[in-house]
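Consider the single chain below, provided in structure tokens and representing the form predicted alone.
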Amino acid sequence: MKNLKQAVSKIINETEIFDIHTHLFPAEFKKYHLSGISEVLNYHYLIAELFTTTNINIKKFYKLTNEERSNIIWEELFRKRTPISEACKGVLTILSELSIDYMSKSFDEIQSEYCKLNLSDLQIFKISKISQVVMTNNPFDKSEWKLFKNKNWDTNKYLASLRLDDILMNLEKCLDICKENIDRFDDEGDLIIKYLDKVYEESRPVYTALSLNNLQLKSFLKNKFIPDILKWLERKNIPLTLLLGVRRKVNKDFLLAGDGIDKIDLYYLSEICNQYPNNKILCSCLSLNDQHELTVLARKHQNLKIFGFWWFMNQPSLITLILNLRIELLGLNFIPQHSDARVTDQLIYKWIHFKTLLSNVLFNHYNNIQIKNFKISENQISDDVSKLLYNNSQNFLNLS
């Protein structure tokens, strides 16, 4: 095929995306919906960079308003210094994509221009070619769960998932909330399952999710509630999503910006897959050290699907390396990315950056098989890209 590189890039940029893991909320749920340039600048990626780049007083910084913090971050990371980190370049991508000239301007000037655009969440979805996103929803947070009491929002655009971390981290709170909603139950295990039935009917989640450090992963199957939860997931035919390798509060003074990486033993992930072969498992690991073994495990377990580049892994140099590894070992049998966005506007830069990397990687692989006399067509490329950005997720979540 002539102009293979151009064809691959064009197809990737025109293909609809299913974003399988975000922390977004619809605009109608104002308490939890985050958008705008101030929220982008106040994200913990940039806050951590600010703290380690300057001598700013952390406690005083956190007492400031969002706008005051944004001014400091813009001045320190974008005007006094070259904005060369991935987090900083993400901000520049958003501003460039929205045709905002940011050079030599203060935060207030940029904020003024940005607000005039009055972008809705659905406009950002359109810019980013996002078809649907999966939210992260905590059924043990009463305030957050009010989203599902009033469904005056687009439930086709925003799909639910159930975050179950509190069952492992804050059991007494979970049991109290379950008892408030369930009158009759045999024991604590029965109580939790009946509550999960209730919130399932309210939200129709596409998966449940847990973030685990190594100790939590190691003891996962020993938890008395886990076998019943896995059996419940099998009955509902929805996957369990495991986000592995976060170490909370590496620096507690940084608050949300203070989490780091834990060392993970993926032997225990393999054991989960072996002991529960009828349960679908989605997995993403936080450390580069785990990526090779994780990819090999995805070749060995039919019920395991790798997805995305989570958090510290979402760096261009690592994405290119691991994308090649996954294609070489798995073909196209994985979900290449999720945004993990908490601010709607982040969808713009996260997907632009990833699609550029994906385009380069796929071109090299297509070019390699073309040299071997395999005739690749635009229709075939389109089918492949649709699998990666949309269909693989839909099929694994039983949405297709």
Second form
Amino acid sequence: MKNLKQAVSKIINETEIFDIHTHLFPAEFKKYHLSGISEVLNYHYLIAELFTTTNINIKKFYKLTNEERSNIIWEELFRKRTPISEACKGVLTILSELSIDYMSKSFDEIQSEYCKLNLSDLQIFKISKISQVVMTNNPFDKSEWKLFKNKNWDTNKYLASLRLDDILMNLEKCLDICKENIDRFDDEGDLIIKYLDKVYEESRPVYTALSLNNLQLKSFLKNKFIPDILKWLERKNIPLTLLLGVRRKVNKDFLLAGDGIDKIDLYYLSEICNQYPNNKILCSCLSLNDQHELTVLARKHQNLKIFGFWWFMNQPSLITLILNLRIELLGLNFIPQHSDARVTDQLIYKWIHFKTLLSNVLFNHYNNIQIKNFKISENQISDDVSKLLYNNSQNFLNLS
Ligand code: RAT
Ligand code: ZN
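Form predicted alone done, so how does the form predicted together with D-arabinaric acid look?
What follows is the entire complex, opening with the chain shown before.
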């Protein structure tokens, strides 16, 4: 092939994406749907950067309106300082992709130009070549769950996933909610499963997810509800998604911006895969320390699939390193990325940044096999990229 580099990049940019983990909600669900430049600047990644870069009073900051906060973030991180972090660069990518000239402008000026574009969520999906996103849906949050009471939104574009962290963190609250919904049950385990059946029918989730710290991972198999939940997942034929290695509230004053990394032991993940061979497990780890072992485990368990570069792992230097490692150990048998977007507009930068890295990494691998006389065709590259950005997820979630 004449220009392999260009061909790889073109194919990556033209391939449809299935975004397997986001915190997005459809535009019709107004109370929870986030969009626009003010929300982009209010991202908790940028808030943490603001708090640790300046001496701003945290309590006072959180009392401000979103617009006032965005103003401060823009002034402090983008005008007084060079916006060089990954989270800051993300904002610059969005603005430059949308042809908004931001140099020497105030937040208000940028905001008014941005609003004129009047971008809808589906337009952003189109710009970013996203065909479907998976939401994060908490069946124990009554207000958020109202999403499924009135499905006036595109259920083919926004797929549901059940987030069950509350069962581990706030069991009493969960049991109360289950009891409000279920009249007849034998015991607490039966109650939870009957409630899961109910919310499954309402939302048709493509997986169930939990984020765990080390203690929760260690005690996971001993939790009295887990065997029934795993059996339920097996019956429904949907994976359990494990987001491993978060330590919540490292600094509780920072609120959502205050979570950090825990040291975890992936032996327990391997045990889950061994003890429940009929359950499919999707996994992403938060710390760089765990990536090598996680990748090796994905070679040892047929029921384990790695996905994405989660949160603190989503940094270009780490992505390049670990993406290479994953390809070296797994070929193309993993799901390379998810956006974790909370604001629809973030899809633009999260995917542009990732696709640039993927393109360089794949080019090097194709180049390497070409030197060994392997003839790679554009069709084959296209198939490979489709696997990575779309089909591997679809297949693992049983959607195709
Ligand atoms: O990446 C994030 O935005 C985090 O705040 C978390 O929401 C994390 O992605 C999670 O799903 O727990
Ligand atoms: Zn997330």
